[in-house]
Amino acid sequence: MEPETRALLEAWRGRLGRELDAAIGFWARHSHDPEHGGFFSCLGRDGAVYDDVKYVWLQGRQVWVYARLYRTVPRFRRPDLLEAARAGGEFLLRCARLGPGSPKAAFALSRDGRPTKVQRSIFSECFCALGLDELGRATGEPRYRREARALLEAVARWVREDPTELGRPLLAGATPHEPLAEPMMLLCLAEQLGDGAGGPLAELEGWCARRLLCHLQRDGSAVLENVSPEGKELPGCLGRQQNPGHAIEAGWFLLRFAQRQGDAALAAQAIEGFMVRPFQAGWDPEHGGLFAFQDADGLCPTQLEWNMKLWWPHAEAMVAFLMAYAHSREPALLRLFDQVAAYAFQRFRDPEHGEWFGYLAQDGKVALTIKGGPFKGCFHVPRALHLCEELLDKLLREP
């Protein structure tokens, strides 16, 4: 390894480790609910709770973060972190489902766990499964992983066979379509719950990978957020919609799958088609940062927040490009990691109170000072910092 490269990796290793400590410290100080269990996610800049609604997908995400760090990172092997994860997991088991025997989970709960909102999507259930499986691995208690597997089976059935349990009406004029997030999230879950290549979830992983590749359209030049059930481009705004963050996140999921399969061609496709091209197209040449949404034909996107810079695409891009560099040793990929990490640390990081701001205007100024809400919780930032720290540790152990 060149001395300049090692110096860059060592510098980021130190910064990422300190930032992960600060992020976990923020959530540990401010988000725990000792009375009812689970976590508050609606936190202001300084961690003050401004709403006690509990969002189920954010509960599952925080359980995953705490349990994964406890299980894999020696400095986080703290009893208080595991007990908080367990309290979150028990809160989900007690309150997340809409009724006995129903696999459908609420989207939002009152502080004491009563359902207040339901969404016709799979993501509450997905992140419950993600968190509970990791909690089972950290505690060694099989009941958490059994519950996670039952949720995965329900989600897979809804996506691949019959979505009626989601409560989506089949409207005569609606365009049938597959969002990128569905096979992407199922691939993430299959990796989490599986036991490596060739395991019992290998068929599901393969199906997810094939469906993700259907979103790589226009001769590999564009990742489209929505495609037809047959894997074709759709007309109108729905078909032209692009989400650079989702494309890049799907890219590193696909890369990990390709590595498990030993598929060099798929790995190259994941890096070039899902990471590099969406990043190059999605990067704002004037102000820096990734746009939230784009239109594949260069038309004005219909999403009101299309030109904002959100925390999570930048966190996902950090993981993606460092993982891609570790896989290929291509210096250009390390430069992309450095580019996006430098922007994220300069613009999103809050050195005074810890954690990251989530929402910037196009020019990079903070638009919302909240640290958490219905969509931002203890997940993307600590997951990215943890995974990057893990990758850097492996790279720096090499001669």
The other form holds:
There are 2 protein chains.
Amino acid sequence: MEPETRALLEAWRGRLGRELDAAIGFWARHSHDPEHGGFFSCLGRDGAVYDDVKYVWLQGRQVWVYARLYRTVPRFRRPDLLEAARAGGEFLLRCARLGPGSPKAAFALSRDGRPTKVQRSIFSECFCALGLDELGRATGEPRYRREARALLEAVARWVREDPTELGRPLLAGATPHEPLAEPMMLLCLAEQLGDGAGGPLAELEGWCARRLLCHLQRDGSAVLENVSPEGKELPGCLGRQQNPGHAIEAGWFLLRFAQRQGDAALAAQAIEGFMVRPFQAGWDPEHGGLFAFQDADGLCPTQLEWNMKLWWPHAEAMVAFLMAYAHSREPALLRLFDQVAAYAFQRFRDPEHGEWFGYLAQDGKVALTIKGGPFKGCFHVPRALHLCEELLDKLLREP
Amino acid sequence: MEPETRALLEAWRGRLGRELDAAIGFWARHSHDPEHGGFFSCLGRDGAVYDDVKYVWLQGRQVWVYARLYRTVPRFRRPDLLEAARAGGEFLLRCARLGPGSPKAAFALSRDGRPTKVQRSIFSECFCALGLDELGRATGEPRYRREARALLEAVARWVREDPTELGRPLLAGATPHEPLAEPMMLLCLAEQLGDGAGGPLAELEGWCARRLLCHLQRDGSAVLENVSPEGKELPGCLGRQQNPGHAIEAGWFLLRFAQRQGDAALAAQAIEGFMVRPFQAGWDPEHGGLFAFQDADGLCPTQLEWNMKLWWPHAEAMVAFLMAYAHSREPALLRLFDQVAAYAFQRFRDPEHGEWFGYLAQDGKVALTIKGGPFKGCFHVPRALHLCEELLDKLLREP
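Next block, the form predicted together with another copy of the chain, ref. the form predicted on its own:
Now the full complex is given, and it begins with the chain already shown.
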């Protein structure tokens, strides 16, 4: 390794490690509910709880982060983290499902665990399964992984066979479409719950990868959020919608799958089609940062936040480009990691209170001072910092 | 009237009239669907259709605008406007309801009128009723008003008696709450469908006014979007949520009700509590313009667009302050009209293509270049310009 490259990797390793400590410190100080278990996620800049609603996505995700760090990172093998993860997992087992035996989980719960909102989508169940599986691995208790497996089976059934239980109305004019998020999330879950290539979830992983590739359209130049069930581009806003952060996140899920399969061509496609091109098209040439939404024909998106800069696409891009660099050793990929990490550390980081701001205006000014809310919790920032730390450690062990 | 005041009113009368002509010209040129009836609302800056989905709210609203202008403004008594309104009304009669005899209307329809989205709220039905009633008045054909009356009865039943038909899930942890938008919209509809004070909808109007007043909390210093069924403030984000544009729009609905009732105390409360205070608290001291959302305790709202400047609160504030000035002749209210109208004409107006931009960043730069989309159509801008024109004409006829 060239000395310059080593110096860059070492500098980021130090910054990322300290930042991960600060992020976990923030959530450990402010988000635990000692009374009911589970986590508050509506936290202001300084960590003050501004609402006690508990979002199921964010419960499952925080359980995952704590259990994964406990299990794999020696400095986080702390009883307090495992206990909080367990209290979160027990809260989910007790309260997430809408009723005993119901296949559907709530989207939001009251502080004491009664359902307050339900979505007609798969994601509450997915994030419950993600957290519970990792908790099962960290504690060695099979009941958590059994519940995770049951949730995965329900989700796979809804996506692949029959969505009736989701409760979506069947409307005569609705355009049948497949959202990128579904195979993407299922692939992530299959990796989490499976046990490496060739395991019992191998067939599901292959299916997800094939569905993801259907979203790479226009001769590989554009990742589209929604395609037809036949894998074709759809008309209108639905068909032209792009989300650079989603494409890039799907890219590293796909790259890991390709690595497990030993599929070099797929790995190259994941890097070029899902990471590099969406990044180049999605990076704001004027102010820096990734747009939240784009239109594949360059029209104005209808999402009001389209030109805002959100924390999670930047966290995902850090993971994606460092992973891609570790895979290919292409220096341009390391430069992209450095570009996005520098932007993120300059703009999203809050050195005063820890964790990152989530929502910047187009020009990079903080638009919302909250550290957590209905969609931001203890997940993207610590997951990205942890995965990048792992990748950097591995790279730096090489001669 | 003082010469200075007259000059100001005359200047605005001229600008508003020309702007109304430009707005109606924009929609008449670009939004009509000669094939299926109804209106395209997804229009780019220059009027190009970027999606052919038809939003039911926006169909009903455009029918209302065309029919009202045709009926009451001599220069708009044009056969092409009435024909377009009628084609929109027929499209709604044929397609808006989810099925024959269904009490629920769709939220969005395909170009040819098949349902693509449904909301579990009352507003599609409300805007259908608003447009069809006005179309019935403009054409003299009773079947439009009969359908409007049936829709109003369904909505009033859902809001006042039994929301079961809306299809909302009953969740054990959900906080019972009353949103400002429901009595506000019902009051607007009752005025439209009724025939002045003491008519058959007088009881409903009184009920709406009482419910609206429940949202004036904290000793009259704050209008809260959601209150308990007992009219008390609620905890958490739900309870602290404020929407200055909603408060101000509700203010002029309430002022008109107070005028019909001859209730001077209620009129004063509408002006001070629903218009002046929300405007003062909601006006951005740094960049000008009204915030989209606020938190009554000054915390950061969780809506990503909270500090954006949207067209409709400014249109509503123009109507509100001019109406309040015409009512009380308080010069401070005319100054507020002038302040908000000057901001709107400077920032939202598009002199090149007509109509207004809908969405500005906090600093007043155009964030979305679309002229229409899922929530912006031919309504707030032309309604406000028309109502202000009416008010100005009346004021200027005085000696």
